[in-house]
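What follows is one chain in structure tokens, specifically the form predicted alone.
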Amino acid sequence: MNIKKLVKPNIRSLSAYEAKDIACAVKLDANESPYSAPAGQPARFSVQKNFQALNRYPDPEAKALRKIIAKEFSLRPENILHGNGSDELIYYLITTFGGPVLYPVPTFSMYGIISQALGEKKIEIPLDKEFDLDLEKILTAIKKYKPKLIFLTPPNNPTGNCFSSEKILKILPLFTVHCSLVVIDEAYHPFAGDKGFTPMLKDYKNLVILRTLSKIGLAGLRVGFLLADKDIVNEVNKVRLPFNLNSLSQTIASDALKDKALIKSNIRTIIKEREKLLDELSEINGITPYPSEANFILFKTENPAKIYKGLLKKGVLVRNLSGIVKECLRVTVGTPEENRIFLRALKKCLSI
């Protein structure tokens, strides 16, 4: 039996997202925080209680967690929807509103993967030479295709830069004409200097904000959340799978968000190390790093495949993005020691 004959055409031509587990001493490929955000004593006590009650389903509405998030962003719980990471919420948004789905490229690959998986039209608009939004092409595409969803990611992955706020603010008001929801994915916002777009939720009913705990030391929890007008939340909630966020994740995330002192301290350290790493990379012949407001740095080199393999042989894993951004690799900002190991290994690879 040829199983592919049973598969829908849009899935048959789809490539699965690969999150490879490659053995290495220094892991700098996945934009994770090098620091864990351990739960405090109250959370450990609650986790122990949860272990004794794992025969019961978790709170389907994640009420305690949503209340904490709402307080942090000066919103109401009905403006919050919880997800098993941002990926799940992206899936729900496209399931709920359909396509066409517009986004710039290169950017987070799941916008395109999920759109194709759900059989929705993808509209990909290349970034300009500065890795910023090509506003003219985007506005032309919006007028022509009338996308239901527009995904924008400041800071952007894999380029690391924030898109021009002025350009985004010219896209947001188009809702009255083209009925598009603008989804601002702020996964890397904690490492950027501005306040982000959350304060604008009250001004734009078509604005949706995505946030995640994955980049700030809690990637293993798989906790993401959506901020939006309650009418949007209500519609997306219709397709949310029941009990999508487990009890342990809800408990630990709630505790971490109640006392974010350690997380904030770690973020400050990562930003400081990012700037040092940028300076160091700028001094290396054959390396061109791009400015970053995220927790990673994209850099260009003449032979990325060779450098990638050379680094891996020395126990350092980075991400080879040369198929997406010409001649580029991406390195996550690690601990000071991990960054020193990476720089030493990179210099050795370049000298071979």
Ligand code: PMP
The other form holds:
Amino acid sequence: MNIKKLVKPNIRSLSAYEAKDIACAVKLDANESPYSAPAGQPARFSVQKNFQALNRYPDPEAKALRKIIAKEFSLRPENILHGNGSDELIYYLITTFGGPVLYPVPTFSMYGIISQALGEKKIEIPLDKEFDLDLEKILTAIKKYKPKLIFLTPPNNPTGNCFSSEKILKILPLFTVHCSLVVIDEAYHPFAGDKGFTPMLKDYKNLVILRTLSKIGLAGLRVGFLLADKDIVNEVNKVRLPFNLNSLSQTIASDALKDKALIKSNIRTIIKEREKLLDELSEINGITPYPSEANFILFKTENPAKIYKGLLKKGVLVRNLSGIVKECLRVTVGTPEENRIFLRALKKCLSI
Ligand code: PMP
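Now show me the form predicted together with this ligand, since the one above was the form predicted alone.
In what comes next, the whole complex appears, and the chain from above leads the way.
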């Protein structure tokens, strides 16, 4: 029996998201934080507190966690929806509103993968030479295809830059004419300088913001959240699986967010290290790094496959993105020691 014949055509032609488990000493491929927050003891304490409750289902509405998040953003819990990572919320958004789904490319691959899995039309608009939005092409595509959802990602993965806010502000008001929701995925916002788009939620009923704890030291918890008008939250909540966020994740995330001093100081360290890494990469002959406001740096090199393999041989894992952005690799900012090891290995690979 050929199982592929049973599979829906849109799934048959889909490639699964690649997250290979590759052994390495220095892991700089997945845009995680090199620092766990909370580290060690506080996390164990949270888990112990919850142990008695593990025979019970988690709070389906994650009330305590949503209350903390609402307070942080000066919103109400009705404006917050919790997800098992923001990936799950992207899935729920496309399930709820359907396509066409418009997004610039290159960007985070899950917008396309999920659209295809759900059989929704994808409209991919290439970024311009500076990796910024091509506003004219986007506006034309909005008029032509009337997308239900537009995903924009400042800072963008994998390019690392924030798109021009003026351009995003030209797209947002189109809701009333074309009925599109604009989803601003702020997964990497903590590493960027500006305020982001959460202050604009009160001005735009069609604005949805996605945030995650994955990049700030809690990737293993799988906690993401969506911020939006309560009418949007109510609709998306209809497709949410009842117990999507387990009790341990809810408790540890709540504890971590109650006292953000550690998370904030780790973010400051990562930003400082990113700037140092950018300076040092631009000094290396044969490497062109792109400016970044995220916790990773995209860089160009003549022979990315050779450099990727060479780095891995020396125990350093980065992401080879040359199939998506010509001749480019992406490195996550690690600890000062990890970054030093990466730079030394890179220089050696280039001199071979
Ligand atoms: N959005 C962007 C732009 C990302 O890069 C990622 C993770 N790589 C996600 C969302 C998903 O994050 P989470 O771990 O919260 O599912």
